[in-house]
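Here's a solo chain for you in structure tokens, the form predicted on its own.
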Amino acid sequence: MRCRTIIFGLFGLILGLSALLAGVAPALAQERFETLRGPDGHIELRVGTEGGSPVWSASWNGSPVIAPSRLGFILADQTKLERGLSVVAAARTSRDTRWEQPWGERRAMRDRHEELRVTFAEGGPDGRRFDVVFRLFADGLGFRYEFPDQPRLKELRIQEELTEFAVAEAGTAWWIPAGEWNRYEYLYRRTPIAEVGQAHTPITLKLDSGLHLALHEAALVDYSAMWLRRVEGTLFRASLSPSPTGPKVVRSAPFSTPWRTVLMAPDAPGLITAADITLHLNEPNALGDVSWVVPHTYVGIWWGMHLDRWTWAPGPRHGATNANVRRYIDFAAANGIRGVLVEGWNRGWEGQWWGGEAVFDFVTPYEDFDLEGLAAYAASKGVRLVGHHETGGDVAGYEAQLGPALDLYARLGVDSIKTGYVADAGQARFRLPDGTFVRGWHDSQLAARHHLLVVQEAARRRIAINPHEPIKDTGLRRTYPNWVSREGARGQEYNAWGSPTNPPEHEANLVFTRMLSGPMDFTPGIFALKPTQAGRQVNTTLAKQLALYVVIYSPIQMAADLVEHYEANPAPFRFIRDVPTDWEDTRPLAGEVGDYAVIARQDRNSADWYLGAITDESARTLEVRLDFLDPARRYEAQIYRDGPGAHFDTNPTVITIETVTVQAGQSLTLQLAAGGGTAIRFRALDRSTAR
């Protein structure tokens, strides 16, 4: 009897184990991983599910870069999309195409990538599903979620995105905080990766192995911007910019999210080249003929306000007067400068104009500013007024006047506008479809919709847009080439405010962080570098201010100083007159994040090349090979360098200007003073003189 009991017990145990294994087997069968290798083999991707949760990882030359990282969403009205999922389909494609930028850092672009589309689905006939599309390039990757039309996801109300970036190695990070009052206008922090808080993108990382990464996004359309929150160690998770109305994103299916991007390069200059990925992941030009978008240099009624010599508001020191603007138009015409920016011309600047509501009138000038007469005077001199629409963060008020405001400028031949959104982060004012007003973030879904509205409406009138206090750049200039530049970082004006001023390393940080997202209207070219008031000083040398026209890219560049300072210094000002704003090619030659940068660019309209080199507070000697030059030519190198004893703090304006003949294969030794730089124009000589 006892033996029979033991036998039946063992039999029952076997049945129980069988049942348990039968229940586990289907779950194990659902675990499926797909792999993909980039076009030159450096990058390998692995994506699938672990325990029913979608994960992805990436390696560089066989070493982990992104450890297994979760994918998914928290929804406001349904269970989250992160568990109980399996890979039900996968498809691969390759692409190798070429396209041309109408303007940009380089004309010819090559989009060569491998693509993997993975479909994740929940079990059951009505299970929810979505695709994740990965594209691997030679120097980085991008991926996005795509939601098809389906019964249980007609509308997605996204509380949070659960996208993770589990950085596989310790290292150093350069970043600015997200979710703080001053939008993107912070000095870059350099910390261990494991000490990052919540950061805006791009965030730049240098792993202990030496590999450089930059995390960002592309094609931010009708969606909240992605911040990155460090969860623990070196694990980052997406944190979407908040919404004032509940869910951070509300979209009807079918739709695609922005691309999440990871640039990878063995050194800092390689990140500049890798940043083309952001453009490749955007849709092609949607505007057709954009020959009316004209890269140019401009001067303006601007720096004097920041120096507190002039005011935006009317009064005895009003900057936007007929006489003052005519003087700037005359200067621009005499020096071959296309544009004159005028701020403070329209009604609304009295009192506290920022962070308020409906204070600006975008069609009515002050009595001492003849808009129509000055536009005609500028046109007679071959110059264009550059328009200005400061909203004070009142998006609703601006949208209410947008059509008439743009029509006025279009009628007067004003074909570029600087817009502004000065308000604390989270305090921009929006109008909802039901007529109610809310306050929200500068990079929320509402803000993304607004900026695209302005760009599209401006394009209908052949006007280019340059927003300050903007939403960050994610490469939409490819789709809308009239979105020419933007601010989105601490610009030159902080040097006039003294709050504090930008340190000498600031621009060398920007090159490898903020500038990876796209053009910046940094407003270089300050010649009067010593402070007019205590604590206000531009912490660069004069030669570095010239070099910034090459190093900090924008298709529109301001000669930001007062014109009398240029008139008093015609020799260094010649470089600003000569340097183009549109490029055939760009070559990042050398650099380290926050330390120094050397960049060469070829003029799109001639055979000339230009070089800019900048450094931080440390003086440097750099050897630069001229291999980028055409070997069939000789060049006259017009060199603007730091003079003897130059120093950003004690002797910033001393400059040496010299000319030598050079050719490809030679090298130049650049001696950069503390906080200094070098700017060079390589003027191509006739081919008949080539050796």
Ligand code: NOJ
The other form holds:
Amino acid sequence: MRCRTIIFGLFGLILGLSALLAGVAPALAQERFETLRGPDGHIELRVGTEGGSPVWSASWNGSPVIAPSRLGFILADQTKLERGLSVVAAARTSRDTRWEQPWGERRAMRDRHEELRVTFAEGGPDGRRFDVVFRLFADGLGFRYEFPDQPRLKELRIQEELTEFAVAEAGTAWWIPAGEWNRYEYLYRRTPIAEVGQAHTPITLKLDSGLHLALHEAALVDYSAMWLRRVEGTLFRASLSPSPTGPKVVRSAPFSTPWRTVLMAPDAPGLITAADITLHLNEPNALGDVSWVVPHTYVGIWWGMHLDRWTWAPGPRHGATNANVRRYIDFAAANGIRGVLVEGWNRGWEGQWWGGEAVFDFVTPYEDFDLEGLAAYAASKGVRLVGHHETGGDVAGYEAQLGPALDLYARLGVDSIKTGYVADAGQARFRLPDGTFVRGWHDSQLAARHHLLVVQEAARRRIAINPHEPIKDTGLRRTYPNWVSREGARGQEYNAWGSPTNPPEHEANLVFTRMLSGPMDFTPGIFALKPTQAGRQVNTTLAKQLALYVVIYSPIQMAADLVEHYEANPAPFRFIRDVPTDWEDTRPLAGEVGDYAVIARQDRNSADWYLGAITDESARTLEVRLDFLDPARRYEAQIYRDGPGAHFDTNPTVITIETVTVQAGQSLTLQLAAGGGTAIRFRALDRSTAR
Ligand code: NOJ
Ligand code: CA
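What would the structure be for the form predicted in complex with the ligand, given that what you showed me was the form predicted on its own?
In what comes next, the whole complex appears, and the chain from above leads the way.
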């Protein structure tokens, strides 16, 4: 980076001299830098211009983390916004605000940050200008561009954003490729940072010094998603998801871009806590009373299709039949499970249903599915159907039916809907305001608008939304708490499909990469692990499937297996019945990216704690101190652990379930088999029993 800085420096000198000679405002005098230190003092920021180009850099405990990195834009109809700029104003504010999540990994949130607003402007009376607003937190930072209303920038037609992240050190990266056909559904690659290609965010980095970083964004509203392209060495530059209509983003001023974020932590678990920054940078709840958003567990007419036992389309193996759904409703009612998802009930599943146009009818059931009767039957048993809207990527076709489709479910008491956008990346179908149809990216500006439209329309009807093949999570659940979960990574379904199945390290990767962005509808809980289909299997032990309910956070969690597999295994199923989906607090206790993770969470509605521990293909022994427990109580620890000889490949279902009494100050030794895990419920005993 030093070389880059010198080149920029020389360039600035030349620009400055030529400006002087030309008699305009002297650029050299305008090279101005502002600095800011974050709360707790770990992070320091430097923002200014080098040779008239805006740059930012950041350090952690005095060591460079992000070397001088450019800021700016290439526009379609104007010269780029990147040269001839100077800092004309800087303003600082401090904030320490507390807010509550209506549901989430923790209730109490504290947004403590230092803010620096830097105004960059071109010379002359009508020079273009923009602000870059930085917020430094104790464990990360965010910044965004803000464009005020101004005569020469009424509308921005953004070809590319030039934001850079010049990572200052070598290290290891965990990442999935961006711009490839399968959207976010790739296995995580572990490479030197200097061998990353074009990546989605969050991308997780471990620098050689040990510092962990994750680069991501927050509040992706009416803008195209940011991919990161490695330019050279460890230098990354934004690459916005493309648009089928030319400029990647078109916006009228005034407007703000999403926040660009860098999480920083000394270890991998620290990234999980740092990820609160994404929520702090989103706007507060815009929906008012959201008590109708109810975290819950659900079963469904689902895994049977992925196993190829049932079909979505009607026929002899149709899954969404009255008989099957009644059976699932009965099972849910008997086990205190709130939801029953039904896929394949509405017309459109015959033939190739993905990537097409106007394939699905979202209001007409197949003949062997009595929607009204089943909704009433479910209600009579205290259960709710979970809706399903697979669009096959035909956003236009879905938007055309959105009102009636949501109204139908609302009338039947369906208050959460899983949506789906199966189509190759770049092949989603959108209708433009002028009535023409285009094919675009799942994370384009068009897609960002669509997802928010669905969430807002659903909120008007008190319905929660859980999109699969979605746009990535950037914390918008804070503003729209009915956006409860999403897929956006390789889920359990790959263990039925193969090509290939998820390897044992997959979930240990997800925890420190994809999960930094927000909840995931991973669909854990497969008990019949081997085989799923011929030659295919789930590469975990049974105890690890249980641990995933704690480790992979989502306010809606599927118990994904066929109900007969739960009926045949009531002892381990007990954990799925007990484990909550809403938490008072979350403590990431231990872990390494891609190797293992241990997380403890406190139930939002009781004094109970739960713990999940998972490992990759290596067996390991972990010592866990129970410091998170209330010292004034004792707890009955109900432990679900890998049994003797357990192994994800050779012996996945052997499980030991045992109960011991524990209290704060003690430690537990967890022995995880290869591909294994441990799940624990700490049932709080009455305070009077404490010693
Ligand atoms: C892909 C989704 O991830 C899966 O859960 C769903 O069953 C199918 N699409 C069909 O909608
Ligand atoms: Ca999927």
